[in-house]
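Quick heads-up: it's one chain on its own, the form predicted on its own, in structure tokens.
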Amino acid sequence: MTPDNLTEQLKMLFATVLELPVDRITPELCPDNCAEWDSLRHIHLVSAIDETFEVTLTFEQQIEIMTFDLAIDVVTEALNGASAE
């Protein structure tokens, strides 16, 4: 997967999961600038992202997906986790 295609992936996935149009979706969104990304909808993105692209997150990099770019690079990192096994 290229990493547009991985950041166009998870745009698409956030704006679901938070109710967003796709172009609120900016590098830095976060909870404190985005009153719809909330502890429930949190869950509900890592689960998201754990259906989608066929990962599991560990618990840190759960709480460390802080931004739509912090994001991204947690599931760069899990998936070449992935593809190390």
Second form
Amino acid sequence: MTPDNLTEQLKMLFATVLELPVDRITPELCPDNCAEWDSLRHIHLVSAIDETFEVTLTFEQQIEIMTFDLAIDVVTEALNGASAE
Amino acid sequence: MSENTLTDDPLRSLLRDPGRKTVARKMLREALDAKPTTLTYMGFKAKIPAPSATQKIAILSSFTIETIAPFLEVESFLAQWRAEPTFIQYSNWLNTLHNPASLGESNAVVLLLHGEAVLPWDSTSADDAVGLLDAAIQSFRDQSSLPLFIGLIAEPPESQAMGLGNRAYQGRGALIQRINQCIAGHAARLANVHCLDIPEWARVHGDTWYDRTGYLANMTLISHRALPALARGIARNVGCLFKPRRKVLAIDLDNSLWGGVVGEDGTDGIVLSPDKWPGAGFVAFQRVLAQLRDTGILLVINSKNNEADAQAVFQTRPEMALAWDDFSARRVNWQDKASNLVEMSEELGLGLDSFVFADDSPVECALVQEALPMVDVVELGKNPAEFIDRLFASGAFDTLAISREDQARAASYHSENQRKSVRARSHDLGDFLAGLDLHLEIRPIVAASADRAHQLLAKTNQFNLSLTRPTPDEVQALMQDGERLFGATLKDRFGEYGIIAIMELRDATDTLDIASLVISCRALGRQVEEALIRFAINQAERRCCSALGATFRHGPRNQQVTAFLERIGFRKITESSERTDYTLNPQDLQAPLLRHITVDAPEMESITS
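So that was the form predicted on its own. Now I'd like the form predicted together with the partner chain, please.
Time for the whole complex; same chain goes first.
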């Protein structure tokens, strides 16, 4: 998967879970600037990442997703970890 | 994501078409089952129409379960109701059961517990847990009439390694089982308390039910992969409160009840076997249909066949679990199946929206679905082992409990069908009545029959002499006398009709007055009318009265009573626009002899002539 593909796929994922238009999903998007991103939606985001990319995030990775940008990093890292195995 | 866009627009518009709700739900079900993920549910949640009314469901839970909300909203839509969940968590579940006033706005309550919430890890006895739950459930029921659904406790299977096959009767597994028996006992004993069989749902779902990390990190015991199944189970169970159950299953024959085509393969050539694949698949399916019939679902046949060929299978193949007479209506012909369904709907007096139609043929299914969108159409497919799951997938036949009326429904339709058939074969009324083997039992109304007496007096409009409508208390008062209010129970060789007539007798000077006489229209034309008059004459003689009196009150629909009275010899004494007073000297009775009905009445050896 190319980095661009991954970003686009994650954008769609965030937009669906947070019920926002795709153009609202910016790199800086975070719970502080997005009312829809509450703790419950955070769990749904983690579930959707698990199902979509077939990676199980560790608890530490789950709480590391503090912005959309960080979500890209975490998923990239998890996918690399999965392929390294 | 791509899985949403594939079915996006057609489904969105279909979901908003009120005439095609059944079809839309089926398509949505298939899409969700194909990919039951968080994204799929979140995507569809945005597409389903906004609810016009919701049911507020309070979810009391000992673990984090709020993440189920979008799943429950979609699954309740599929189960034909709309859930609006609210969540009460952790230790509050117990306080809330003891103080349910805060749930006043809710329509139903769901209680989800995990083992450690009631049974600490090092417990050696379930006594404390059972005591805690007993008190809480009883306290809730004492203060609230809200429906309560309690999830049976399911635990992750790690203790299997420490007990293997002995889990059920040893160690923690046995303690959990005892707690679950306590919950099930409450559900069986208390009105409107029901179990959710979560251990069974977890077993069917498999290893990904539990989220061990989630539980230890943030109390999310149930994995997100299991939320669709949990939501579906809750939606189907709780939904039974809010949506009607379908009443009729119309089933195809060839390749549905048996393998092959009887018109081509012959009765000996079709595939049916109690123990050999694939015939065993069809027999297993038939057995489930027989059980379904016992829960009050009427079975009807809708088949393109020669009727004689189809009937021959029922007569000659002993492997058949269903009998020809198990079907309340039958259309075995070459007419289109939608027309057959319309006819059977009229014959049974049940709307098409209470029908499920099941057929192996995708073409027949599509034709019926197109013509009759309100019918729930089930395509059985090619593999008989899958028929049962496919039939029950839509939840059309879901019910929380089987009532006595449900159990009797199919038999009652069946009895009426058999009567119609005897009637059709009979040359005259006498023949017909003789073929029924009628038996009438007349008894004073007692506490157990008082409700039915009140109901008949209140609801009967046609054969109703005086149109008096006593209240339940007045019925009780009449009942106390012991010799005033009588009920008649009718049965024939096809079944029981129950209490079908009520007669009130009142002593007057030298006359015994029939103060009330009502007969259910189901029992008219069976000589019940004549038998009751003979009973009244017998009572008059016993009470030393020389005549019977009857006061007819004119109503919009009860003219047949005056015609009957005059036909059997009652004489008018006075007449006004409101009432006609009649008298009958027993010697003037013109009633025919009761040749076709036996009567069992108090202090009468027999009034059958």
